[in-house]
Amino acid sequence: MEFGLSEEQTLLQDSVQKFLSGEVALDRVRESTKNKNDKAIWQGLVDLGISGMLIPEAQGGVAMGTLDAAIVAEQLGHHVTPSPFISTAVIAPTILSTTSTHNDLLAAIALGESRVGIALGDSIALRHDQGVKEDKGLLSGKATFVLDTNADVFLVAAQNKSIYLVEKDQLKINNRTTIDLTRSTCELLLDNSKAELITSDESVYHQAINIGRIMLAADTLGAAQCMIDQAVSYAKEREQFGRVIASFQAVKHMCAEMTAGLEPCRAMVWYTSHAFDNLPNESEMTTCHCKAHISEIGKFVAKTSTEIHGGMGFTDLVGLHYWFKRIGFNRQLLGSPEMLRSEAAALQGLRNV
């Protein structure tokens, strides 16, 4: 069995990496987060064809697979890129492609003319005074941690897992700042808002959640790899007691432990992406374990690489906090490790639902 990236996937990886290295340096990330505007960065990714990766060719996309999207997500995480990739280019097409009535919107997404916000998180685990209810085709309630404040339309999941398309003028948007400044998030307030039912098929809802989790895991993989690279580079330059700290056994062990923990995660993301497209019976459980495990490894890498930098690791000059906080946000979004392992246990019959 041959398990690895194809030549085309390697070329995709290289082209995205080359674009991000040239166009999305840390200063560009700082500027984007300060101005809360990622439109120019997103347009560059649209020009690469990233927005249409999962969209059928009939609607102007390139109909690529989940592994291809995960490759892009890893590079975006590596460069802490501000963009609506997970919401607009991944989760939205996964939902909208299940119907034949939104081909125009899919085409607009592929062209970069429309951005779609995603409000699915509250339906996973409801908190007090949150969640969205449907009554006679109208939606009311509050959706929190919604991806993409700058979206043109929103896909909103009600408490019964049905998914609705809501126009921007039918809701109130409150910007919400999280620890991760590289992603725009908001809160939606709906009060008898007109909404179009996209699907009441719960399997579509779970597909959208699972592919989002895979992308978050891949994003964390890329961010953690970058933090290791920065830690190793810093250790080779920083001198203490007349020697570079990379020569100290304790620092060598820290770098080796980070690498040993993270490297198997790459194969885990690849296999989970493969399972999503080809092994439906394994997909959900594999996704739960993948995101849970990589979230924990990412947390360890973020902590350890910051420690290697010493006091410099906490300064904005180095900027490690962008990767540190992105990993932390990914860890909680669409399910924490504890929640995901509980879901996996239920899927395996190890606990009562």
Contents of the next structure:
Amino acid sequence: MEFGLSEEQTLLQDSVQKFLSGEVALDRVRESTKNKNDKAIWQGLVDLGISGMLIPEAQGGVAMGTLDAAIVAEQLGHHVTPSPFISTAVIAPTILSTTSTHNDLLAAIALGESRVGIALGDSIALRHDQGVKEDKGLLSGKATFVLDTNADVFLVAAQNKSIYLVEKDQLKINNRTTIDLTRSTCELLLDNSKAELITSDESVYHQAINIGRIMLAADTLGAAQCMIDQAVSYAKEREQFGRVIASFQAVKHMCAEMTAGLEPCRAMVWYTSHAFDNLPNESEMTTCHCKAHISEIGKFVAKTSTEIHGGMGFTDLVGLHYWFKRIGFNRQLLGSPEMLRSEAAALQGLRNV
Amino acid sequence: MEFGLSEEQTLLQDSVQKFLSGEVALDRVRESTKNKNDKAIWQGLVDLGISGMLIPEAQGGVAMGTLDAAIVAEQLGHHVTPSPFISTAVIAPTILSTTSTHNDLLAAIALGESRVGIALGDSIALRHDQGVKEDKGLLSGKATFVLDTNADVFLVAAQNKSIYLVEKDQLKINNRTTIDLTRSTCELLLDNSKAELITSDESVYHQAINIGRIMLAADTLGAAQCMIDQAVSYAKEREQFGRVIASFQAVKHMCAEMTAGLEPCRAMVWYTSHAFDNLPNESEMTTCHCKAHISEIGKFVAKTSTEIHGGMGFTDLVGLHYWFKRIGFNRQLLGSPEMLRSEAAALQGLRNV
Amino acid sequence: MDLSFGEEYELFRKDLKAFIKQNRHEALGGRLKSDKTDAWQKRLIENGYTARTIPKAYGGYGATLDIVKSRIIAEEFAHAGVAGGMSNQGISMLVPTLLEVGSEEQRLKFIQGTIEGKIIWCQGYSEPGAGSDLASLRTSAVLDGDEWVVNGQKIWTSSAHIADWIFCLVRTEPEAKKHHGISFLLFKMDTPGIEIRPLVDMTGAANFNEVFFTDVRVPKDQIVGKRGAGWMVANAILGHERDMLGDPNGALSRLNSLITLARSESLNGDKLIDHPVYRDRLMKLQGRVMAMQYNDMRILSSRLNPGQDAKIARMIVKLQGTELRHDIEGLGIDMMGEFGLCYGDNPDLRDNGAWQSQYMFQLGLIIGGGTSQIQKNIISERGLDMPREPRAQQVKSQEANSQ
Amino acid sequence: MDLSFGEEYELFRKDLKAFIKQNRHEALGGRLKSDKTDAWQKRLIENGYTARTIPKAYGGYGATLDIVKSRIIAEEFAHAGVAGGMSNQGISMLVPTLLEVGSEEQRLKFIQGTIEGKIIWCQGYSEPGAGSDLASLRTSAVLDGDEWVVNGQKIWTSSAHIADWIFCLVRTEPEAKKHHGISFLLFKMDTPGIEIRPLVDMTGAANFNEVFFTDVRVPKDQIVGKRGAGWMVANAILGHERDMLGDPNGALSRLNSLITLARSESLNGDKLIDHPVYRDRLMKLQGRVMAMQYNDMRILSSRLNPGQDAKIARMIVKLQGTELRHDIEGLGIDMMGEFGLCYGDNPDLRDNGAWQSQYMFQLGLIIGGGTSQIQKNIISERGLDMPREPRAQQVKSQEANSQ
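Got the form predicted alone; could you also share the form predicted in complex with its partner chain?
Every component of the complex follows; first up is the chain already shown.
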């Protein structure tokens, strides 16, 4: 019995961490969000093999597991890295691997030659006029909060939960600013757009949402851990009233509460990732709780660690707000905590659907 | 404009406080709960005129206002005093004053010669087989969480919200132990019991519930304030690690958080009491929020002040648990916080009913 | 208990309503100056609807203090959605200070221009190394002939880029211990040696600035109060600032916006207000807002009726009020889900992005004006008479608490 | 990541299941002693299902430590609802201590009787003036010839009224500073001079006792470890106690009871589980329970795989686990509303009153075994390497943290 990271996983973690803290330090994040250009960062990750980590070896990938992907997501969150990782390297391969018709695209993803946008979230929570309908093989409608404005091609779920591949030139892409500038999201407008059916197997749709949620949870885990680390480290340096503020019991206990809340989330992400690959019966329910729970802890950590930074936490100077906003973004995307808990209840027969 | 207690009200507060802290110190509370006998305490309160405070002068009362009654309730909560105050001195006169047919009973209440039990709560939240039905002037069914096991006569609301007067010999009284030994509650079994209709005006039923809720909120205010006072005072005496624990920032901040939460509740009870007498349009909604909000703060104070007492808080030695349980009792009776918030929403058109 | 204000006040309110109705087309307020705002400000002063208690000699209306009338004025302008009197740091913080401890020359020189909106002030208090521990500030002023020579750096200086003058805490006695050597100095923002750098904050805007002083020369007589006694002045102002930061009227206004949002936006075909989990959270917040409103009425009443004690009621306002505001904004975001993430130029934005920007700005207020941790120190030590940090920390924590 | 335990363990589990099935009619466990429980305990030892790693020389089964097998044993007995090995303070706290630092004579004298349930122990640690600050204990033991003479008072001594022996912290070197002068002493509870007073707690039961010592004479050789070195022994035991207090399996079991309650009880005609507000709170708790379960698996794994670090994961268990339990019990009460108030002999009681009694008992555990405040000190200082209270408090807070 071994519940933890393998040696290979620790190496993977280290290599991603090394790349991100070297090449993608905070000033790079700032620059990238300003230019809306994450290409250099993504190329670096492609060079590390990240783009192909969930792609079969036959298509040039390395066929790793969900936990491996979660480790990468955690590091990306830790460094608030702009990148199309979740869309292109995780969700797209999860969908495309279920057919044998798009091996070329999988190979292109592995090589870093194609970026696949993901438009799946509209059925989770219908709030406005969003939603895509299929009619005679053509798609029409609006997809919102689509991941990756810079994608070449999009995987779009229609309201019937079938998933289609749509080329960039078949739709209108409207960039949509959110609070989190480290992630590019857009709105897609489709009007009798040509689309290729990838699958009408609803379970693929659910798997894709499921793994996306795990990655967002892992991202928040990394971001929240980094905020705690920064708060503890700032508290040990910052002096007020003639002593470092880390010596005030109030500050110590705030850090202890954040740590006590977040540390079990690490095991939760591990278990949930493991369940995705190995325990299909409990995977979705576990994921709902994982993302909901980590989102709540993340909200607390984001606020508390900012408070510990005092006025500095409120400024752009230390850039702490990038983490604050990333955690806020992850909280809402692909299912808010309230929606996820309601779904978790339904999955175990505690809510009629 | 004067938002606060008048000189008379401060005098009332002082006189009740003086009586309760003199005659009903903690050992009296213990004794009374052991013997299930609050007669001596009640007689003392009757002698102070408390039994007639809401009764018209013509019936021997002093015709004071709801805020005056709330001041008394707060003191009773502060001293965890066993007494039939809410049932006999507040709810019963509120109901009986709406008719002119029971002036004798009102006069008997004012003189302390009659105790009226109150069975109104079953329609608020139907959980089991409770509920009383009227058929040809006779009542049958079960009333639960009836206030005052020692009453001579009971005011019972049927499911149609009409209120009836039932003599003790017309029903079976089953004593029902709750966590709070300072309050006597019982179950009434009625089986074609003779009953006298007092009112079928549904607004009287709502008024009676409303004022009962205000009293329970005021009781929690007093009990919670006393718990904070005890915690602060204990922390100033108790030494650990060579200093009084009141000097630890963690303990100080716990006390500050309790105080910051509870202090606005005082104004809330005042306003709500004033609204009952003067602002009928907003009274019920205000009361729902008052009791719900104070119940939440009370729960936090009950837990936190016990923690500050360390192991002593857990024992029976300092008796802190009487306050803990009283706050717990008030939280659930005549509407739990969840029910009250839902009702507050309905009262302002934010929930369809 | 008497919640009515009486006949005199009802009449006052009636007159004010009429004034607003007649003049509302000319109303133009704000923090900045322009000919139009100046004209409106002047009309308000003439009618006693702003600068009401400032003596006529200094350009005010000259009425005696009447808290109820102040409250009626605030209520009616807010209710009508019309700009009331200008509100800026000069008017709300400096003018009361000058009235209290300024010299007659200083009052005559500054008050009228300030209340008429012709002199805009900024505040030079916090420094990078002196936040919660304000008394450890290091910006120095050294006397050289008839001038103070100021060197150092301030932070959190809102309006610095548009201000004409600054009121600034400086250390004039370097040997004195902490808050004993501090003075309260006034000087023009166009004095040579002042550099202003906008300080972008987490909302993406530059609500504040950093201000750097290099050999800034200030005439000797521009000190307010006694040399080295600036701490008391600053302290009184900070207490007043704290009251403002937890203002329950702001919370009520935002709660009402939240209710509007819940009634207009929908989720899976139902209005948000019909989702019991959101509704329960909304109602919880409404209960908290109501508690703070009544608490505020109690504070107001205690000012009218000196016998009433509202010491602790007032002490907890900043802590409770800012946390409450932050929670209200947070529910707005949560209710909208992904659409709560919209920001900046996003056309799906609701309420101009107020939910996200206020969620962050209110977190800033939880930190600013004395962090929540400092507030809890104050409540426990001054409110509950609990001991300060013992022995070795004694001196320092006293300073912590004298802010 | 490998959650399976492998073939050897599956076999072990299969054998155990068979054993339980065959013998369950004779199972009788608990903390007390009787001929029947003794017989069951003995059979468990013979089969290696309790006292598994205690050497044969001391009456145990003599297996090497295997955490997985221990876990399987606990799981299977719990799952079958059959009493496993006796669990009391003698077995779980004293025996490991004797094995570690006891003399050979002490091991031979006490271990077999203890694990067989023939000697019941109680623990004499806390005193009225020494709770969180245990090292300030004052119960003294003065050497008089061949005997220690013990005077003082203990509190929170569960089982004192049924115990045969006590293991007790006493101060043997009055001049030494705090934790340096403490020794670990064993003596019989029928020694003259011992008075036991039951300590009724908020649940209404007497789960604990106070114990008073007046000139209690104890043979000199009944000290465990070195004289004056009892603190280290006590400390190791306390860490172990902390792990037990936040056990997520207890939380899971209670969460399942809560789900059962929500499905069976109703409110205004709907099952409680169909009320979205309660369901949301229930699901929040389920998420917290799951996080703690996985955290526990990580801790277990780190014991099997020494390279894995679970230091902080373990450090937070008591704080998080006890708060979680308290919240679970609180939701049970809230869901039942007025019926959640039932207690004692009330026939409307659900689950034997467990919701109320556990709500209180878990609050006791938030306080006991190192309060939540002490836990936060430990996490911040030992886990996050944040400084102890400065200067004057240095010595004392070190002691606070060595508990």
